[in-house]
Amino acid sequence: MNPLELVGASPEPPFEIVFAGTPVPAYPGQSIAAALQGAGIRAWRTTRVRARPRGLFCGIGVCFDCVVVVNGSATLRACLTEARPGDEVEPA
C-alpha cells in the first residue's frame, strides 16, 4: 500500500525531475533527497578518494554527503533543496 494512502494524505499532483537522465517523480514541497529516496535511488555521488557511494546521511543539512548539481548550480544539499518541476539533477 502507498504510504500516502495510509495517512489519508491528498498532496498536489506529482511532477517529474530528472536525475542523471532518469525521470523521477516528486511531490510539491518534497526535497530532492526525498524524491530520490522515494524512487529507490540511495546513492547519487561518490567520494573523490575511493569512489565510495554517498547519498542521504543526516537529512537535516548538517553534513554534505547529499550534494548534487541542480540546473547547473553545484554543491547544493539535496536534503535542503526543494524539488521543482523539470529540475535537472546530476551527481556532484
Contents of the next structure:
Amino acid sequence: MNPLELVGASPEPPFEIVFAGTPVPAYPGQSIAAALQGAGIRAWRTTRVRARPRGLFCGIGVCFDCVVVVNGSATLRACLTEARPGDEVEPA
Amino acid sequence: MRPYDLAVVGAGPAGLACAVAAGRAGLRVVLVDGGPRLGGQYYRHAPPSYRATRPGVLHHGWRTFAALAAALPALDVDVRLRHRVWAAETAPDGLRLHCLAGDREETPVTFPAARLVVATGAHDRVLPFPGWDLPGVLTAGGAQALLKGELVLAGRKVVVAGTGPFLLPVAAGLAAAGARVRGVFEAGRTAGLAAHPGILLAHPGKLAEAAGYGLTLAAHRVPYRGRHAVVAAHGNTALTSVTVAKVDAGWGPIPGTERMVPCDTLAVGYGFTPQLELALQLGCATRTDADGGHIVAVDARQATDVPGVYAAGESTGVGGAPLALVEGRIAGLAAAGRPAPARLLRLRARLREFARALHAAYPVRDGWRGWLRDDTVVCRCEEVPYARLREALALGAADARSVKLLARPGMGPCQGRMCGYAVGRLAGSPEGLGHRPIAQPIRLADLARFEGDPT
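Please could you give me the other form, the form predicted together with the partner chain, since above is the form predicted on its own?
Below: every chain and molecule of the assembly, starting with the one above.
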C-alpha cells in the first residue's frame, strides 16, 4: 500500500523541478517540500551557526526550517510553496 | 472595497462552520485562509489534480467537511485562499484585515469588515531533546500534513512519540498508507482517559474513533506504549535511530531502560499551541487554559472583549474539530445577531468538558528537562543550546522574556513559535505572549507599499 493507492488517487503526470542540479519529479499541485521528500531528499538547508542539515519539521509553515531559494531570488518555505515546472531550487 | 459584514480568518473546521452559518443567516462574508485549499490542518487534503476517489480514508468526519464546502457556493461567501493575513486592526468604521495574496508573487490585499472571527487554529507543541533538529524528525502534525495534503510518506520506518490522543490518528494514517510504524510512545498513560470513565461513556463517538485507530494499529502490529518517551534522536546527516526510555510518572527517564529503535522518521508532538497573533494584535483579552497555555477569552456567544471580534476553535482552547465546528457555528450566528439554539450550547458544554478531561489526562510533566544535555539545541532558529539558557537563568533571568534577551531563544524566523513553550517551562514562567505587530513574514517592499489608515 502507498498513500496514492490508499485514497484511490490518479494524479496528473509529474513535471520536473531541479534541486541543487538534480532533477526531481513533482506532481501538479505538490509543494516543493513534498516533491523533495517524495524523492528521498530530506535535508535541503545548512544552518548558519553549527552548519547542521535541516529539512521539513513542522510541515505547515510555522517553523521556517524548510526555507529554500527558488529561481535565484526568493527565500520561501518549501512546505507552503507549490512547485512549478522548471523551478530551480537551491539551499537557502 | 465595500466592507463585508463579516471576515472569517481560517478555513478549518471552526472557520468553515462559521462562514456557512453566517452566510445562511444572510451575511456577506469573506473567508480568508493562507492555504491553497479549504479545510485547514484538520481537513487537509490532496489537490484536485490527484483525482482521489476515496479522499475521506485518511480523515475522520470527512462528510462534515464535504457538506460545509458544498454549502459555500450558494451563499454570499467570498472564499479567498492563499491569502496570508499579516495584520488585523480596528478602525473607526470597522475592522481591517491586511493580507498578502498569492503563492510567491504576493499582492497586498486589505479586506474591510464590520465584524471578524478569529479561527486561526493551532500548531504542534514540541519539546526539545538531543538530536531533535536532525532531518527526519518531524512534528506529528507535520508528518500527518505531508500524508493528508500531499500523499507523501514522511518515511518508511517511523516512530511516533509524544503525548495525547492525536498520536493515534497520526500513527494509524502512516501505517495504513504503507509506513512501517515501529511504535507509538506515549509519555503519559495510554489509558489516560480511563481515569474518567464517565466522560468516555458520555462521548461514545470519541470512544469509537479511538477504537478505530486501535484496530488499525493492531492490524499493523504497531505497539502503543505508555510511560515511554523518545529521549534522544541519532544520526549524522539524517535520523537513523532514536533512544526510547521508560519514564516515571513525572517523565523522568528510568535508568537502564533505554533502548535504540532504528528508524528513518520520528513524528513527535506534545499537544498543540493555539495561534493567537491576530487576536493579540486586535487587543483581545486572553486567559489561561486548562493546560496552562494562553487562549482567547470569549463569552457564551464566542465574542471577545473587543467589539465586533469573535473567536472560535483552537484559539479559544484546544479541543478538537467537533468542538471547533460547534464554536464556529455559534460565532457565525452571533455575528449575524442570531441566538444559538440551546442544543448547540449544550453540545459545546459537553465537548468542552471532554477537552478539559483530555488536558487533565495528558499533561506535560517536567521530567522532559532530564532529556536535555548542555549541547541540546533548544531554539532551532538561533541554535541556542541548553547550556546558554542555563547561563541566562543563573544570571538571574526569572522569566521567558529575560531568558530571551540574554540567550536569544525565540529571536529567529519562527519568532519563538517552536521553542516558546519549552523556554517558558525552563524559565518557570508561562510562555511569553507573542505580541507581534506583523503576524506573517512580509517583505520590506510590500510593507513599504502598504499605506496605513490615513486616520
